[in-house]
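What follows is a single chain, given as structure tokens, in the form predicted on its own.
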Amino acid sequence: MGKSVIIIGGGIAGMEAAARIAAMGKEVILLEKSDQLGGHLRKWDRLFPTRRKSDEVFEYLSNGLNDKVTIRLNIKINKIKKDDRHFFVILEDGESLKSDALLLTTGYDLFEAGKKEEYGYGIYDNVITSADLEAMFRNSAEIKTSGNQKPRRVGFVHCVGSRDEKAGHLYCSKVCCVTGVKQAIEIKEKQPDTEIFCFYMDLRMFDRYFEDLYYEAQQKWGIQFIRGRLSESCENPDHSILVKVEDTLTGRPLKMTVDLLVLLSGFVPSSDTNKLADMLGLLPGSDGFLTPVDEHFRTNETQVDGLFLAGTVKGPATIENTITDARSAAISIIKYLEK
């Protein structure tokens, strides 16, 4: 009794782990750098594969936070120290928080699409990211171009910043393919006359119902999938986008004009995670994400006694996998505290 846990990161994993640990009678301090909980979830509209509203998931996570969870927002961490038994998190204003265990759930960042200059993000108004498109879904009944027109043709580019040696990220971000398929269907639901083309390396629809969504996109909505890598895009005088693609199935170059080009940006390690890892002496894996002490049997533990990991701090994951991993971390922490 009386044991406490500090959780750094108030996204999906942090909220779910806090709820589970608090439900087992432990005091939790949940630290979040922004002015609200929820992380990337709060920016999304509907979720794959069922297109459930993201607000439902956030409400579920929020309802689990009882009076044993102290929520601290707009937090900046200056230093983390550890003695034989406790962790001390020193905030920017000098306040020191003490706990018996520490859980990192600082998540991920999205790849900065502007780094792929040949795609035109940040240069051409009608080149956007999947996150930008999701904001349109959340805030508007219609999808429109920068000229306030409904797009007649939309292109999706998969694997932007992932599986890309030049970008320094050889790994797959797992959720980009299904996100692109989901978003393509949503545009067709809103605006059935829009032509949609998805340019992909290969589709990795690995989880349950993902293939069903892919078949729905083709058979019900007529969305066209072209296996090819976008080499370049440029802006036409009317602000539409000319894309140049190598069709890898036919071995021929392809040119096409689209009114809106959507870049499916992948996951990258959070800059906040890297700073905390340095404070705690943790070494990231070859992909830059943090690695548990054993990837089969102790997936939430680290080489630092009492320090745990959960969620996308360890690499790309779906919301379902993130919630499951947060519950696993909670069990591991309770076991550690009672040891």
Contents of the next structure:
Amino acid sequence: MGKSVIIIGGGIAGMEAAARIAAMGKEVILLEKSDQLGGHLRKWDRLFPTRRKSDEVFEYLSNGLNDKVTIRLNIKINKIKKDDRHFFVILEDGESLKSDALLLTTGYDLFEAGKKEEYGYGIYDNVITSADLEAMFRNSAEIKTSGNQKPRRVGFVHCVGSRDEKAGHLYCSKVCCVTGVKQAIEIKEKQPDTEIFCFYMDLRMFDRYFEDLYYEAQQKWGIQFIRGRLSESCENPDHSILVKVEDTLTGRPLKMTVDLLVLLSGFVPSSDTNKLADMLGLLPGSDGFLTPVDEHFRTNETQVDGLFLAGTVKGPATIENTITDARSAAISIIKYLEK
Amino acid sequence: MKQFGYSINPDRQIDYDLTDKSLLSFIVSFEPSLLSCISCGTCTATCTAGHFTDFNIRRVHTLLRRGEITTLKKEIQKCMLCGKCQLACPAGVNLRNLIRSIHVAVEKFNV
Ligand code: SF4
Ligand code: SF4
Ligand code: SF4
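Can I get the form predicted together with the partner chain as well, since the one above is the form predicted on its own?
What follows is the entire complex, opening with the chain shown before.
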């Protein structure tokens, strides 16, 4: 019998790792809890910074899945056991799947924006999340307020649920800054008369071409950046939103009305990751995400022999970095199987 | 009657819905590079006038962008157009021309 690998989580990392491991001749079982592969990728319209359609990336990832990959959708895992050589993944209906190595690619959840009650998500109709806005782009819909009007002014709130001790997440989610800037540009392209303001603490445009996007947002589209964390928002009688912030660069409190307020929700460790980590005895890092044995040299291995990690299960990451990390995990797993 | 020391403070808050942005649009049409400002403060740090007075060129043009123009005319007099700030600006803001445009604008709009 050839060696086999079970991958838990059919998002970007799971799909790419499955493709690479299968391409090197090993059997892969790819387990996914929902009824489709692709994870969060399927909710995006266009990706930053290239503005490529997310569907193209999904197609690329799907094409990698050859006949060595068995895809199992709608899977619920009951238990995971391990003896000295094999993993046994026991499903809810009692079926037991066996493999020589196990890869966790269970990703992240979006921070529940309603937890920041003072921003009014779920309370005021015109407060939405970046994911809600992306869904509008994906449906090629016009951007409209709850009252079915084109918004004259849109605000973006950075760091929602990130860099926030009150939300229990001190870390930076890395990609929300660039997501906000991308989405702000996209609103301007669709509806150029819209005024757009981003309320930020720091703009973390860390990756290649991100700064160019920021420059384009300012110079070409006149998108304005106001440094200060939103303290609160409230609803006006006409359902527009009044936001309050310190304009820290002038040292003055500032208020303004926006017709639509977009919250850039951050990453949190996925609830499934937490459950599986418990079953496997993995200890998360101080931020709650899982941690490899060594952050420089053994970036996909865990304390458990034969158990590997890839993608955003280890913390916020871009799609490019997730794909690269999945390839790296595939190499480590092949090396382990051939030992 | 006893006089208590009560008084009403003017609101320090910038009410963006009410501030006047016509001056800003006029200035940006002359000097669009203002839009590229990344608020780094290099201009203020290098400004000779700012070393000897409370003149803060970065704050002046940030307030302008919020439509806060009440002190603009008085503030901008403190600049001697030496151009040091522009040499240092990492975002390519043409500060000298910006300041000249502000001079023109405050006269035109009579602020
Ligand atoms: S990427 Fe930007 S918005 Fe997201 S948490 Fe970091 S600083 Fe905040
Ligand atoms: S041009 Fe004006 S603002 Fe710039 S450095 Fe000289 S005095 Fe300061
Ligand atoms: S040096 Fe340039 S970028 Fe920096 S604050 Fe001044 S004008 Fe803005």
